[in-house]
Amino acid sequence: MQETISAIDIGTTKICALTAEVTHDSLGNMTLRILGEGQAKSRGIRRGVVMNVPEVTAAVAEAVEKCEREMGQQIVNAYVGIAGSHIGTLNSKGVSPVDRRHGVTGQDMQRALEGARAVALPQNQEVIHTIARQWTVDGQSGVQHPVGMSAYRLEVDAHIVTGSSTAINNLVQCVVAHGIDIDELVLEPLASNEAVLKPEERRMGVAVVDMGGGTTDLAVFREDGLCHTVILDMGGNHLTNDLGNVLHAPFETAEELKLRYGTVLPERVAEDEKVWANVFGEKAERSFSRRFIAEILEARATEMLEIIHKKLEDSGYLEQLPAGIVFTGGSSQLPGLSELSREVLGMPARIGIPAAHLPIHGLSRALQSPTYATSIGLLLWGLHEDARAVHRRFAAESNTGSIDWAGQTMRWLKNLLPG
């Protein structure tokens, strides 16, 4: 039977559904082959949060049906990305005793994680991820893989990602309405990291900045583990709105100007270069200086980069990122962003593109773009989810035979290890 993995990325500007076949080479390595792709324009979402369930449900249906038609079969289950201003994070510790005769087991690690997960949360907040940052075995810290180690006491330093129960349930409702079971809700910068980061970047210290239409997701990785996460209430739409407000142009016109002529380096634009666009109150198109458009975009982009700098400074990780920043997401494609970032942030910066070295075959040229980093990352997250068999066994043995929305058992093994 063909084994497949599906992903649904529900963003502020677009919804993307992907399905890939899992293949095995002669050495037992798993790779993916893209079977189907479907996209739809987002409706009913603002700043990453579902505001209109029927509209989002219809948009998800459009993307899913396109993907199903292309691959010739239905999507039964999928990994679904989640972000939005409702996301919160905190760090927590958990402890588990260890039977020294047998050494540290997976069950010991799970108990420690459950202890870390047992934190007091604000009303209407629930845990999405519990991710091990590092393990401590009998006082020896910095352990990455403690299984089998002889010990009396196991401690975990975990990163907890939470979200609004209301926002989560609304998002889930838009997916399950199509008969699709959710394998797991995955924080979008976690998914993006799978697609755009190099192992040495994760190990040394790097920040992923996923710039979407409504939000910008910031995640810090060190020593192969997620250390810090924050969702910023700003995105590409802020750049478009600035253009629209200053030029007195409709949002769609401002978006087209940004995409066709935009750059955040006005000094690279000729002073006499003109562009034409429709504006409010005038029948004929009006001319604008392309350099002036670039100056508007530069001002907002600089402000956004300064906010990112402040968030990194507040987190304490600003000086611990030798690999710098990797930008991804649709808004990261604005020309000049990496150069401006190096100037404002004073650290290395590059644009993260799903690379050729990834274990995925059949990526169209369109998918090889920062815009689809989260979608591709969700597939890779599923590929690396070695607990699929555990999930199926646990589901079969459960009293109800059902699986909760977050696929808790699905990520049981993955959460035992950093990154």
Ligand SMILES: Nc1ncnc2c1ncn2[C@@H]1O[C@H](COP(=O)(O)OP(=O)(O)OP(=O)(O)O)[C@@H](O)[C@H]1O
Contents of the next structure:
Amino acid sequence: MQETISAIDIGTTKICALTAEVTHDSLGNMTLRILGEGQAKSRGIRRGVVMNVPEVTAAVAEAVEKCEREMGQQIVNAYVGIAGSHIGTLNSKGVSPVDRRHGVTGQDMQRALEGARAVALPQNQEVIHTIARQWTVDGQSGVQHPVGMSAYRLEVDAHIVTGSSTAINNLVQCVVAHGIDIDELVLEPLASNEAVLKPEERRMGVAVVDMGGGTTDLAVFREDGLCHTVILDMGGNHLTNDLGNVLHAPFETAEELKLRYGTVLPERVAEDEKVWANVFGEKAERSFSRRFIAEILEARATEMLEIIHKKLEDSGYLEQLPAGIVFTGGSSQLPGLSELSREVLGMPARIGIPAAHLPIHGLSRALQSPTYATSIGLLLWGLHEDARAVHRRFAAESNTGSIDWAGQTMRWLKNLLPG
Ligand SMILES: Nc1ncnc2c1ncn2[C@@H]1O[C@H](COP(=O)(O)OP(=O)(O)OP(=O)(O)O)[C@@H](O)[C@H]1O
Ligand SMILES: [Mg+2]
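For the form predicted together with this ligand instead of the form predicted alone, what are the coordinates?
The next block holds the full complex; its first chain is the one shown before.
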């Protein structure tokens, strides 16, 4: 069993390294206690993808070293987030025969998942995750917990997440260069949903939208299972670029204007309110209407929401989301976003913040922000993996082999299985 879990979130705008200690509460549940946190400004990343390995490696070193200094020990292994438009997803089926005497075992489930994973992939693509969506036992579909069921045949509907081998290798290099082993590459929306969704939302049907600096990740959950994922090449940087282009202001100035005065609800801003900023080609600051700034942001945010609407429509899940949309990621803090979303998408919307309800102690106020949903979600993902490892070891020690291991596989899959 791992005593600590580390996470490295390599985003387009920031890199965040976190380490937590695995503890047990009085009921025996595993929880986390944050030991260290380190951040660095990102460089060498474009739209979630490593473009310059030495630059990213140096930025990762900065974040990792800060985290290590804070906790006084080294990071030896870590869960690392992955995103970018090279990510593809597809649904696939796998089958396994079942020995009727024992009923369905963990190995049968594993075999079925491996079958689902064996899909023909385009060249230079590899599988990152194979996630069970639903199980079918002897033709009976929608089975939630197949373990132990007497049957001849087990089938799985799986969601396969793939990525470009080149993009994966570049990302891996930037981490292993520091002597850090990668526990697992985790698709970012799979991590962030762990930090912000309520179990009820995941059961009823919800879309998590992680709006970062360079990417917007969309993941749909229904009946406790992941149904659909899309990584979009758009994020907060587009909003900042729009402001910069229209106002003729440098990126840094536009970013500051967005963070200080930005909103996507221009009608809430007084018509005569002015703000001042530097622009290209002029020494003195220039004044701008704050409402005009809001109109620029509203136009791009509306376009982004319309794209999300279209992606949900194309996926066939638009009408199956009673819990609506949960926005997270740094850009979800743009004032008025959930109101605008309710207007554009016509469904409930809220901002998801990793907060006190999570099994994590020592979460600083600064970390309780949508900006850290992926980083914290990576730790939670690791915690679930850790639980699986403990139970697997227990199964091996108690020599009860397949049946116990099967039970543990169920725990591992618990967030991914329907209902
Ligand atoms: N209060 C705020 N209002 C509006 N936007 C904000 C606010 N705070 C942060 N942002 C925006 O959030 C973005 C960064 O978000 P985040 O840290 O989630 O991105 P990232 O993880 O680095 O990038 P990505 O996940 O896209 O690769 C930036 O574009 C920033 O301008
Ligand atoms: Mg991010």
